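One chain follows as structure tokens, the form predicted alone.
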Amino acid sequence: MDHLRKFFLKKRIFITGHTGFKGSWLTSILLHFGSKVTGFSMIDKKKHFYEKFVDYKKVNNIYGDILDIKLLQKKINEQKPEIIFHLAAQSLVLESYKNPYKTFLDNCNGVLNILEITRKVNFVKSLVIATSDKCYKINGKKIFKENDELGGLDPYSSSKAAAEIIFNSYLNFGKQNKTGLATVRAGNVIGGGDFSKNRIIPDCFKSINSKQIILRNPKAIRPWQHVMDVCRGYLILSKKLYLSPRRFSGPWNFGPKKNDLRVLDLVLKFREISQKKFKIKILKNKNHKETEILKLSSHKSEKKLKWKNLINREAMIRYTVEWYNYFLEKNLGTTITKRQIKNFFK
């Protein structure tokens, strides 16, 4: 993967959502590679647990609202960065549920707003934009190509899938910009440093503590990868649209061929190699319904981008927990972080 690490030295980053879970990652792959990154985000709970794997003091950081256009647009123009990733959203079903507004606004405008930024300069060559995987309309299909229907009813999946339809249009009037601009979808992503509400691994993380943990959607099936997996696929498109913006614009799929496994199953995996006890409790009255089936078809990304998963179902969640046990035992990331990515980045 040298070819990566070549590419991105000393280039200019600019990553919005960057003390997320996967913009914490992606920040930490980038300083590994030697670019000069600026991280814009809102100041939230989760920041002290992300100052504790992440080397923010190499990082140029911005806090700031991504709704507030002028403060992103003034930052954007001042940093004049040749690549930019933007991840930042609410990214939760649950919390859409009980903030639906601000899922919408989040979701929808913060998309409009980098988009418009960036058809307004010269100096961006490539925009990847994050939305997901839950972007798709369920109607009956299990397996979802790039081109398939877009909807959604809860108001998380259906933000997504209307920052999709916003991206489309700019995509499409704008084809005279030389900037490459692509969204990404990616499949259920999982890994060292995630400290959200309700989420499957952090609920595991949690439970070695607590001895419990509840399942809401046990026999979901998801396409679980690990979250280096899919900062290289994101790497390597903004690569591809730096080079060649019109060849490679578009929306892309990233998920794995064979990691797709039930919630418990997953569950049951980590706990095995954790060897950590705590049961299991299924919740029974649940307020929201559920995708039971969502599966990524990733063949574009695969044929055009020559990208495919390298963490194995086993190494994924061993990975995983040995972050967690050594952020359990040191209180602190930085180092196991490294470790993984330079690992992985050989």
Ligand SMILES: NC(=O)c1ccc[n+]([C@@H]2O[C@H](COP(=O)([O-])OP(=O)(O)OC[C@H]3O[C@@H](n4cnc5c(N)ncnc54)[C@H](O)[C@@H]3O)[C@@H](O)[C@H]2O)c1
The other form holds:
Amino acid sequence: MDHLRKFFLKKRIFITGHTGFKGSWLTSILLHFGSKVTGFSMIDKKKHFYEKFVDYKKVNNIYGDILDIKLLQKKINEQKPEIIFHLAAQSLVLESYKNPYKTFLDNCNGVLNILEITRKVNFVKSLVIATSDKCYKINGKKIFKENDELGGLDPYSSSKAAAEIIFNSYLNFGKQNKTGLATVRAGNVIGGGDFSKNRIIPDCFKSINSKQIILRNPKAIRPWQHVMDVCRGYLILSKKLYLSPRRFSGPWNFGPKKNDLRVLDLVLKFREISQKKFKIKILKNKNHKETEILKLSSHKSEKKLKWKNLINREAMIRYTVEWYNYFLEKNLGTTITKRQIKNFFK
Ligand SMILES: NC(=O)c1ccc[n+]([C@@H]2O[C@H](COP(=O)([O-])OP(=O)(O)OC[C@H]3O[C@@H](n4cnc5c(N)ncnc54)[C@H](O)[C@@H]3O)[C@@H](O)[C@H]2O)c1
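Can you return the structure of this protein in the form predicted in complex with the named molecule rather than the form predicted alone?
Now the complete complex, all chains and molecules, led by this one.
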């Protein structure tokens, strides 16, 4: 992975949502590579966790709202990043039922703002926007490819599909622009440092104290993968976009080949590896049934980016358990985050 280290050394990088789960890992990996990182996020609960496991003093931290286009534009103009990763979003399906309006604002207008700002400057060479594997229309298809129909019933999924449509329009009319533009559609990501509500791994950890975990959709099959594998994919893509913007612009799936697993089986595996005792309770979901099977084809990423998941199912859960055990003991995760990154990117 030396080509990544060489490429990212001293590069100016701008990450929105850098205090979130993926953003924290991406920030830490880029610090490991010697990049100059600026992060732009909300002041929210995520900031508190971020400061506990990222070397945040080495980052140029900016706190603001991605919906404030003037502020975002000002900061991007000041920093002149060569590469932008747009990860800031309302990222939770259940939250999107409670706050559909805010979900659409953050997930659609946030993308619109970053595209519009990027369109007007010439220093950004590559822009990677995180949408989701949930952006596809569920129509009986079992495996989704990048050119499949967009859809999404719940507000989160449809906001991500809408973001894809906005992106596609900017991509098409902005052909003269020299910036490489891509969306990334990743499957469910796990790893240490996720403290979100109603996500499976954080819930597993909370269950250690409460002695019980509640599952909404035990039989749903998801393409689980480790956060470092996904970040590696984003980094490879951003490098390719930088070097050959036309060739690599467009949407990209990032999913595992073999780590598809039922939610219940992931929790059982987690309980086995962590050797913690907690009960598993299945909840009848009144609101909405999440898609039972969601599989991604990552054939395009495998072929054109030479990317695939390097962390297998067992290792993915081991990395995660190791991270949270360390964090629970020390109430600090910087050392374990750095150790896992060093080990993975050696
Ligand atoms: N975690 C997953 O399994 C997963 C899977 C597929 C796609 N995604 C997508 O990847 C991206 C990152 O996911 P994550 O899990 O790290 O999310 P997260 O919820 O952990 O972090 C979200 C980040 O966005 C910031 N943010 C939210 N609204 C903002 C606003 N209005 N202005 C500025 N900052 C704002 C938060 O402060 C935080 O830094 C999101 O777009 C998400 O939808 C995540």
